[in-house]
Amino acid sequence: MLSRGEIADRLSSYPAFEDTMLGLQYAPRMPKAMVKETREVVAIARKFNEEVARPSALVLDRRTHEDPDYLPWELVEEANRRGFYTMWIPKLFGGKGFNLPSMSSFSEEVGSVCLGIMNVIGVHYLGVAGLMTSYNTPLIRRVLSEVVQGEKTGKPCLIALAITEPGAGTDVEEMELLEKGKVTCHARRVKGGYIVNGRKIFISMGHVSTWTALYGYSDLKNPSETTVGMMVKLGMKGFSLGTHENKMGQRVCPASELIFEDCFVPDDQVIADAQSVRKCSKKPLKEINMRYMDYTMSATRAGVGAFGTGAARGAFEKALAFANETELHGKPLINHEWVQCMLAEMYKNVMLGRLAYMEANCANGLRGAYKLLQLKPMYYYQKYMPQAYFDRVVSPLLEKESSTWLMRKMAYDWHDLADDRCASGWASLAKFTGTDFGIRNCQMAIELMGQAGLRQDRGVEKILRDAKLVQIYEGTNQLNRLNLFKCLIAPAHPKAKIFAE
């Protein structure tokens, strides 16, 4: 039996109450310029919707049915021309440096029109996140400088992230499950680098990306402690592209198979391995690898929650338009109380999805991966210092090994585990909340619209096809529920065992 004092101590450290106040805690610490900046991002997204996304969403969907091998080069070039692939890269690395939470608002806005088009833009930042959260500053600078240069020259340079394998999907995102998955991508240590053999599947934008953040394992029987992150470039010997999936939804964004056959990756393209992280931390490798995965997914799962909220909003807007233009029993459909109740429920789903991903972003800004960039001094330093200063003064410092050491020390040794759990748990909450609402609103829209909702030209059936995918990537919603339990509930309950079955 626990003593009364022990119970009080345990409850006082239990995160549930404090973690419902993230926005309230973060508001006074948030740089005020972020609000104006986010409004600017939403305005940019709306202009893109009117000029590109809305006119082309259904056209591109039909085109991919007629030609399953279609790749969206024109769309990528347009996004590159508008600066979307550098918009959320920090100015430290040559990007425009927009605040990272604003990307969620952009994702909802564009996603409300077409999730496939949004993913053509947004999944690049999954690759960026996989690279950035490695804290390998020389390699980050090298790769991101090519992205920036690609915008200037009009030759897009995108980054993909490759972790999913034929025998291991969601498993690879949790170290406890990684041991149970059947990973086969082997990274064998040789002089000067690694030789990689294996396949990755369902890699969004793999056929279109210049760089890929690739994860292999030096010991396939012990992958959670032997993860090797590498940056591979299209055209490298031993790296080839297989097929891309003939998907049900988000068809304009290819999901690719990547094949590695004796592909040599030199040391200067290794993101992180056991040898390099050991220089910065003495924590167990399994814990370090889980933290690295959490840093990446805490940022990207909040964004997928915004994708799902965009789908929920798109379905709501389609249903609302239909109710306004349709009559039933001699009066506008929108004037029937049952319709008003359905539309109110759909509106509620959009608002709650939005609140969830915004709260997750507050967790990232207050206690997670965005914390350093959104501290007021750092935020305003980046915002107002000229780019030439970063190029001439800061960039040379990022080439030093000590920069990597310091950043990894901050991430792995000096970052509180409770903060990590808070950000990861809220990111999972936002992910499954927003994406489940996206599916629910699509179902309600079709129910309200009847057979009209099944017509391709009405757009709702496409939103439903697109939305189903967001329940699956960035970890299935089942995994995200378990991650929420692990991060926000289980710490106060020592008898709780995660992934025990």
Partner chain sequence: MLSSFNTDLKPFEELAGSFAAKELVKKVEEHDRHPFGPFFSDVLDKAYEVGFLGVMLPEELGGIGQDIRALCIILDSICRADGSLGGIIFTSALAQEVMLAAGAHKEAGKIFSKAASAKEFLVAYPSFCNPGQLVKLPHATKSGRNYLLTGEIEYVVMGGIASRALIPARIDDQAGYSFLLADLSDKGLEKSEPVFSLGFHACPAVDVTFKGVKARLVGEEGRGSVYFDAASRKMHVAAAAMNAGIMKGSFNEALAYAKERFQGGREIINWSEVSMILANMLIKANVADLCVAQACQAVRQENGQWGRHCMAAALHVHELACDATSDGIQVLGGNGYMKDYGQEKRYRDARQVQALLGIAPLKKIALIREAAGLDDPCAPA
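Right, the form predicted alone is done, so what does the form predicted in complex with its partner chain look like?
Just this one chain is shown here; partners and other molecules are left out.
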């Protein structure tokens, strides 16, 4: 009916078809085995919920109130025993190589029972993502092999990510703001590495992670162009732990202050800095740093959307159980029409939260950070080649500087900015959609349950406390709305400027 040219023309006008209906476009390209794999992941999460999360969520929450310094070592060991810390590490680096979107399904499942416990598992992958998207293959290999080793020996090796500083939270997630922000974590170039001074705050799992992906700046007046990513190890000279934050919820997952005093980080622990990035791309450093941030956050923000959806689902399940077991005027509460409508609304919120993060994951697979990993040939190659092959044949190649060069070239120079924006915008959409639904459902459940909802032993009030955090971390929901605007609305509207009011 229309010529190809006409179709292309119409579809590229705003809103571009390519930026919407990601699931539809991704469907034919999706490796079929991902479905089976995701089913398995959900079953693994449910087994963990039955055996560990459900019996311990409230007990641990109470324990952290009794002892605010409590650290979740037993839980970390249990997750390590179950292989959770390598499940989503690519086989290339010795992990189990489950497809990355399946982690969102896992997060929703476990998050529906306890967001704190889920974060004890999930935030490690924020660290992994921070490390991986630097494409510094020798360093990635070195650190991730310790994680894999930690699983084998029963001595967990986790990774945290440290960007936030006392004076810069929103600023460090957006280069336009960082440019004007006040950062204090200084990385001074010296022979053979950097010397770091400064503090990072609110670092999830800081107290229990062996490695931390740390971001400092070699010029505090020009941070957006002088970002230095480094891997620091607990116990390194000059690196110490400060406050263990006293939070409202997700208390089983500590948030830590990290203190750096003349901490020397050798070159082989530098993830990326201006010099090394310059070797691969001539693009402005600010743009490359934003790209880096986008790659990391596109994957992890979709995951936080799944956390929020988990909270929405947990609250829904509590409300549903309450409606089933409670009678009002001689009839089960669940048979009252207004209750049915309330539950339907809550159910809808869960489904829409899930659709949003699934769609964001499709954007990542189709056009974003893990596009390459989810190309059918690459996916099946990873899935079916034996681990020994990766260890013996592929891994040594990763030690070469050329593999870092190639990966970075692909990420910074050959990856279309429009693709990056699409993935980033959708990740933000999923993040604030799922997390807002989380709060919405908690509120509805608390209202429905009245006095019962107030008691910690009934579980729903904890979900309400836990859920508020996901509207804040990985960029506040305000920043994520602005990022959606920046990525999915502004590009088609030349007048639109961001952070320029």
